[in-house]
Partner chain sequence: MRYAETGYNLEIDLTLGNIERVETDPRDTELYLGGLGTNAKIMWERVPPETEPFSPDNLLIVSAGLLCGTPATGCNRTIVTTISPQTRLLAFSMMGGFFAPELKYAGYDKVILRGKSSSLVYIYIHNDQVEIRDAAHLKGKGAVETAGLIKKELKEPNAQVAAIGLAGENRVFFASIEQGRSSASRGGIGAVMGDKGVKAIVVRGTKDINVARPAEFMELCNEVMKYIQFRNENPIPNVMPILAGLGSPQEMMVHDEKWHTENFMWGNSRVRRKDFWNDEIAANWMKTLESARTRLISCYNCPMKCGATISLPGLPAYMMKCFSKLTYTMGAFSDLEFGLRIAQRATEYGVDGFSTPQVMAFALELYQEGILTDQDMPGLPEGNEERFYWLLDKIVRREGIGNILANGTYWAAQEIGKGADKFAHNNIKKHEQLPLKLSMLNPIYFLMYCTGEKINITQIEGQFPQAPFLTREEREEFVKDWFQVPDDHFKQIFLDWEPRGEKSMPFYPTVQMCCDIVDWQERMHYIDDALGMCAGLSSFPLKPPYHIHNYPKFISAGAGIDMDEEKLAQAARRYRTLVRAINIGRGMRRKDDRPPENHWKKRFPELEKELLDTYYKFKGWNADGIPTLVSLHELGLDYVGEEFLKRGIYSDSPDEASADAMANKVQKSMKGDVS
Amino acid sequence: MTGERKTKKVKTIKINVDKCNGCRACEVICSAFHAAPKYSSNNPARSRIRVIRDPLADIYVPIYAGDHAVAECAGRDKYTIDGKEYDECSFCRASCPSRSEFKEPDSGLPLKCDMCEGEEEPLCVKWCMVDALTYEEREEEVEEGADREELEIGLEALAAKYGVKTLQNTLARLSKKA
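Could you put down the structure of only this chain, in the form predicted on its own?
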């Protein structure tokens, strides 16, 4: 789809792993914000941000959920940090068939960070007392219609994987929250 170019506000969370102390406040507030009704429960499995932890080595890496991947990636690189080996999946932001992270615990549908839609800034950033998470907005040029095309591709992929009925039920449940 080709068309005019327009500017779009891109929102992102910048992560400074050197500052993260592993408190997991980001996970707590995120899961509470996304509970139904809001703030009625705390289930870190519903959190759109996870902290990879290795307390003995003092390693904490916050990762927030990105786009859903229909297939697993081919790469299985290994990373060594302070003598501990991590696989590539540990740092991946995607929900995919090969891992359970960033999936809604009841339906199994993928989760994606929505930057706490409706809030001034993501709550994980507000609740991070050590400033390991910072919120950034920038303008970027995009082709008009790209968002709609991306949405259609995403919905088609979800319908193919989980079935239209499961997708409809989840959307109906989510619309009741809003």
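Here the rigid core means the biggest group of C-alpha atoms that line up within 1.5 Å when the two forms are laid on top of each other. No experiment lies behind these values; they were computed from the predicted model shown. Numbering follows the first chain given and starts at 1. What changes on going to the form predicted together with the partner chain:
- Val17: CA moves less than 2 Å between these two forms after rigid-core fitting.
- Annotation: Cα of Asp58 displaced by at least 2 Å between these two forms, core superposition.
- Once the rigid core is overlaid between these two forms, Arg138 counts among the residues whose Cα shifts by 2 Å or more.
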Second form
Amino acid sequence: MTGERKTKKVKTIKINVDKCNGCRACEVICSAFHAAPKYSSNNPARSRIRVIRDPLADIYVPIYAGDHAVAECAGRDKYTIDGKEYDECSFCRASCPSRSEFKEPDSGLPLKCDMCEGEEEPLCVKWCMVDALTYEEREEEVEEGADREELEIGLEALAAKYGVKTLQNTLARLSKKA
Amino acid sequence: MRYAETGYNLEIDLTLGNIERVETDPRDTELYLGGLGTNAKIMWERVPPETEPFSPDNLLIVSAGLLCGTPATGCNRTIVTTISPQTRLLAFSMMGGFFAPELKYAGYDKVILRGKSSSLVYIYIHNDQVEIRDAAHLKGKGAVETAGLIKKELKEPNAQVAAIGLAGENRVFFASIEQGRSSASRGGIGAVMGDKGVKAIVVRGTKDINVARPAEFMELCNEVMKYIQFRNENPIPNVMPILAGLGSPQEMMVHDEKWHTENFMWGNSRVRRKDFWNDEIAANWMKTLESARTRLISCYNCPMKCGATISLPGLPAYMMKCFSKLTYTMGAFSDLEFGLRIAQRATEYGVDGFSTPQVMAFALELYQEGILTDQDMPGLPEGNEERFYWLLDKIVRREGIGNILANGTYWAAQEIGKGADKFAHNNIKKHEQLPLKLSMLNPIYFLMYCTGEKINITQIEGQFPQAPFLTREEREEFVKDWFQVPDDHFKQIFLDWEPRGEKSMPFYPTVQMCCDIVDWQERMHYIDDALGMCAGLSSFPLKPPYHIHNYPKFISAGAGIDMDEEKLAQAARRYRTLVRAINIGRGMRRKDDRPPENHWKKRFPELEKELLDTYYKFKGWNADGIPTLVSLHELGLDYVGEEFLKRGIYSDSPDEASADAMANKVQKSMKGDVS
Ligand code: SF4
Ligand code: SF4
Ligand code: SF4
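Can I get the form predicted together with the partner chain as well, since the one above is the form predicted on its own?
In what comes next, the whole complex appears, and the chain from above leads the way.
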């Protein structure tokens, strides 16, 4: 199974927490950009980037909203870096029942960073004038096969958990629906 | 829909425990903008001159500015207004940080406190849910500590907390309200908060703030950001470094303190140490700051990083900004390490970084002179630095001599007597000033010191260079891209301004020019205080990103109020006059409009008289500094004029005779308006 080679664009926002001054300009512009109509309102609670701050402990972690998690994690991590103890979930991007970040304040619907679709560069990066956030775009060659391999690993795990039979039945049902 | 503002104030009666959400009148926004402007209107209407600072009827208004919560860079000021226990005049102190935007997102423009709680409480505002909560367990706790404890007990790490420390609880006349990164320090407003029994105001908001014309507004914001970038890359030449860039003076960043330490006064604003700064001190202080400073930090939505987290071995971390870096150091003739250490305790106690060191240095001077004795100060330690800690502890607890000193140098001197008033020498209107003593009168600064009703030189200066540049070429270079001027004649004034000779101080700029310059500088501060803009991006530095030409556009696009330069200037004049009117009602007159007697060595009484006479007239005030009926009428402030007449305010004035005639004239012209 050899995959063809393709290129894909990888968009990376580099976060330098040492440069962050805690101003929350990134939250401001993200929430304004995603208002409807665009820029008509502002509310950092709707932002898809949130700065986890604890100024007296010198903790500043700009975090981007990632995928929605249906349930909170049973096991959690607590990091200590350079002598600073970070709260549980500090580095996690999930919109998750355990916290208020990355949810629309009124509806509770999950938010996710879309890299400011349609803009030249992510606006949070543009508004972060101290370069705590920088943007990088690069082309990466990927093997189509690579994805398939991942799929295979995933399926294997599911088969192990539920049995091949159940998995087959489920797949059949799903493909009918589709 | 209301734009930029929420259109609601939160009215809290602490005596009754009553909380109300009150819709405001949009017409007031047009006339008084917001922040200080509408605060002044409320104070005028509801706090008559008889009201004592510590009366339940005094209000404490904690207000966001009109544009706070919008994406306008650096627009984050909270304007706190009350009657000051120290000056007994209107106090309006501003704080940066994160409080004002959060209040807006919670759905309120202002929190208006009245009455008094019988026990210590804190106020918790979370969108529509507002509670008065017991704060007995926070009694005596530090202001920074309190913020941490409250956030923990509410499980609200994102809440913003404005709290008082022991000084506020004990009604020290120079107590501050602390808000982590920032504080509202001047005028003793923390004492009024303590008098009302409020330990803290806590706010968390997750609602929207709307802008009227989004595309236009963002365009303006982007221009401002571009210009900030430009200014950061192009500091202004020929001025000292702290005046070259934007932001509050970058005290947390700079190491070279030669200028401050050799030009500002040490001790009780007394001693100039001309050869203080040397390599050894420079190296020492650099080491101190480098090791104490964890990070440079900004206020909400601003890249300027004017503050810092300070963390010293053995002490809890705290945040510091601006010149408080040096006030304790210089008050005590000590070093930076001492200054940063005692400031930690002072921040927890919640006291003003200007007044406090001066009050303590004043006490020690009186002690040296034998006016205060061991009997007055039993237990005073031997060591100089220990004495400052000792005094600080006494003051915030109002123990012994501390109970007298807690009222500031003016009132303390009155109480101590024995000629102590000679030592309370650095006040304007009973309020301690920057420790600065100079030689030649500067006519522009003379007017600003006299008439700046924030009673703080930094809150009226800016925009126009403090001193002439040496050569014509340098001046020409400076005016080339000086588009912030209201009109070009300011450029000409500056071009012609020479360090020596015919066109030099004190007789140039001419009296009229001085009036124009002061009026412009003051106006920009007043606009900032209504919009909630940080002076560091607007009225304070030279060539700022916000100015008289783009502000009307910001207000139009942001708040949806039809605004132009003239209308904005008129609005600023209106509430500026209202501030003066409140103070006039409380007895302030020309006699109070003067700098500390020894601020300049070379004085020019005739010139000074002419300056004040001309400036008063220019402002529409009579010879005693009272706004005239005609000027009040022009500003739509007839209600002030009527009250003045009723109270006989004009009757002690030198031009009293004309008051009635004026009243007639005004009444006629008012009738004219109607028909
Ligand atoms: S804009 Fe930049 S500096 Fe400001 S909080 Fe966001 S990441 Fe930090
Ligand atoms: S990239 Fe755009 S959508 Fe994502 S957090 Fe930044 S501003 Fe928001
Ligand atoms: S310029 Fe400085 S003081 Fe002003 S808002 Fe920005 S960080 Fe705060």
